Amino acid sequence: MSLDEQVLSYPIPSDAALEPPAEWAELRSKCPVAHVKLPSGDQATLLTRYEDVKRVLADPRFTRQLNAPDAARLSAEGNGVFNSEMAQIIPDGGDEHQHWRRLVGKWFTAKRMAALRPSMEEIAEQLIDDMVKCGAPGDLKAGLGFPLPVYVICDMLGVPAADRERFSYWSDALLNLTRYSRAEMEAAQGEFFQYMADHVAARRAEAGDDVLSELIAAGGPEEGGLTDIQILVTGMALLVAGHETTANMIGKMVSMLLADRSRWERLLADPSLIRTAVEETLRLDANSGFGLPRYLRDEIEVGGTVLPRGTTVVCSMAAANRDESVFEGAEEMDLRRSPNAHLAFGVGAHSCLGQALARTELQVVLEVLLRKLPSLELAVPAEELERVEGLAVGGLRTVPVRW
């Protein structure tokens, strides 16, 4: 049976944590608009070609309205973070969404990131020193990948990093599509909501130098600001997105570069490649998670296929980032690749707001690791690394390393 005649189960499994499913290449060439069955049993349409994914992510007719009656459920327990009531509070499109991005985006400019860089380097150096003191082998994810972005985003939001284990559980529950029951997900969301509500109230009473204090100071909607509930949910969204995605990407980036030791050696010999190396690992990340689901309000043709109104589309940016028609030698890691117009952060009005922060953290981690631990290597074969299953955001369970 050909791919265009069968319904694949999605997400499509892969034999190794750092490698893509073999089906991606075949889907792109033979069935770029494919029918898939989600963990819920509902059907959706999977896009794997670069131009199709880029077009859909930039098209306002494809929305985040996954709570529509005819939208596919991503899992039997619902859609997790994609379809929580929280996700519907931040404006989905149009002028309201752009206004929200302008207000929040002030904290994620390249200039702000440059100012934060020295403190990021200090945190990275201290975490690496602590990991070395504990002795090899160590878990790079637990020792560096997870705590660094948590410390940074907590500081930006003015919340105590001491609560990071609670944030980790709440975000795991919101981002996991299969591990938790609906009751557990709703309980975690309720606890997280109350925590952030208390924090916003405290910031309203006594402002600090942080994102939430600035959003409060901007006033309500009548003064051109956000509502209280929008500020609260923005804080929750930034806390989850600001640490979970980067924490996982740090582990994957380092693993990808150490899987072939010659890559690490090239970076040691020429640190000027760090920026392009970070972009290339983002492009080649085969374990980026579920992809971005979108709901179609009107009938539209994509890739030569007519999609009826009510279709739920899943955009696989990871598959699109290996499209040979866009990237020469798409399956190969080229540490010098430039330009590199990958879709890891999305595109258009809904592209990742915190991409400057993520890029800076990844660059800092790589710079400090190369300087302090030039002999770093994986403590297990790359084939033995294990994926975190069920997360909307892809990651590795552990990243065992020695030096």
Contents of the next structure:
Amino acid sequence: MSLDEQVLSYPIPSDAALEPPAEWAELRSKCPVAHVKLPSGDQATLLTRYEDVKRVLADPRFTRQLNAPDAARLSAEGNGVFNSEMAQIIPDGGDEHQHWRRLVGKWFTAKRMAALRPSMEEIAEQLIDDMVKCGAPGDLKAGLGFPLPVYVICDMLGVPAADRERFSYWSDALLNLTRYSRAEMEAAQGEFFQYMADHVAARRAEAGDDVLSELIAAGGPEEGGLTDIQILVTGMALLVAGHETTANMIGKMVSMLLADRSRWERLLADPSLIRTAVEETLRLDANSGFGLPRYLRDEIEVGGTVLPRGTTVVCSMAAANRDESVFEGAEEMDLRRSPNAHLAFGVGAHSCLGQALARTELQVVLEVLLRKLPSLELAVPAEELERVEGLAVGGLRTVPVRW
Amino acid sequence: MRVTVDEDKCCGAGQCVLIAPEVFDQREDDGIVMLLEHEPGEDRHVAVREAAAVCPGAAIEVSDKA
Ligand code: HEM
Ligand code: SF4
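Could you drop in the structure for the form predicted together with its partner chain? We only have the form predicted on its own so far.
What follows is the whole complex; the chain from before opens it.
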């Protein structure tokens, strides 16, 4: 049976943790608009070509909210981050979204992130020292990848990093596809909401030096600021978005660079490649997770096929990032690739608000690792790395390394 | 080379500033792009073109007219 006739199960499993499923190339060339079955059993339309993914994501008419009655459900337990009542509190489009985005985005500019670099470097050095003290082999994910972004975002939000185990659990539950039950997801969301409500109330009573205090200081909607509930949910969103994605990416980035150690050696010889190397690992991340869903409020033609209104589309940025018609030698890792207009952070009005932060963290981690642990290598063959399953964000279970 | 930016399209992602900080900055009060140099010197051209190519809002335009 050809891919056109068959309804693929999505996400498509891959045999090797760092490699893409073979279906991607076939879909791009033969079936760029494919029918897929989601974990919920509902059907959706999968896009895998660069131009198509970019067009749908950049189109302001389409929403990531899957609350319309005919929208597909991602998992049998509901839509988690993509469909909670909470997700609707942050405006999803138009002027209101732009207003929210500018109020929050000003705390995440490239310059502000550059100013955080020295403190990020210090945290990275400390974490690496601790990992080395425990002796090789160590787990780079538990030792460095997870804690670093958590420390950084906790500091920005003014919440204690000591609570990070709870944040981890809550965000896993919110990013659930198949791992947790509906009751577990709802309980986690409730606890997380209460935690953040208490935190915002404390900041309102006594301001600190953090983003939430600044959002409170901007006043309510009459003064051009956000409502209380918007501030609260923004805090939750930043905590979830700011840690899981980057934490996993650190592990995947280092694994990809060590899987062929000549890459690591090239970076040792020429650290000026760090910036473009980070972008290239973002592009080639074959395990980036679910992709981005969009609900079509209007019909649109994509790749010669008309998609009716009411369609739920899944945009696979990871598949699009390997599109040969856009990236020369798309399957090859080119540490110097430039320009590298990959879609790992999405594109258009909703493209990742925290991308300057994520990029800075990834660059700092790589630079400090190259400097402190030049002899770093994977402690298992790359083929034995295992993926995290059942969440909307992809990652590796552990990243065993020695030095 | 002449550079223009469209503030309405800009989503404040800061890619341009990370790549060509001599040419682009972001406003303090909303994170939107600010052009520091409309006609950047030769030595900046590669970086400016890269910034324009990767800008997620397609907000940067480069023309070669002198
Ligand atoms: C490697 C790390 C990261 C990746 C791959 C990533 C990816 C993405 C993607 C693909 C989107 C687009 C969602 C859409 O179009 O529906 C997004 C949005 C967003 N990201 Fe990230 N992200 C990362 C790190 C971060 C960090 C560190 C923050 C921190 C604070 C963050 C905050 C956000 C927010 C608030 C949005 C929503 C923006 C909006 O709707 O306007 N992300 N991210
Ligand atoms: S890269 Fe584009 S979207 Fe981002 S700040 Fe610069 S102009 Fe704005």
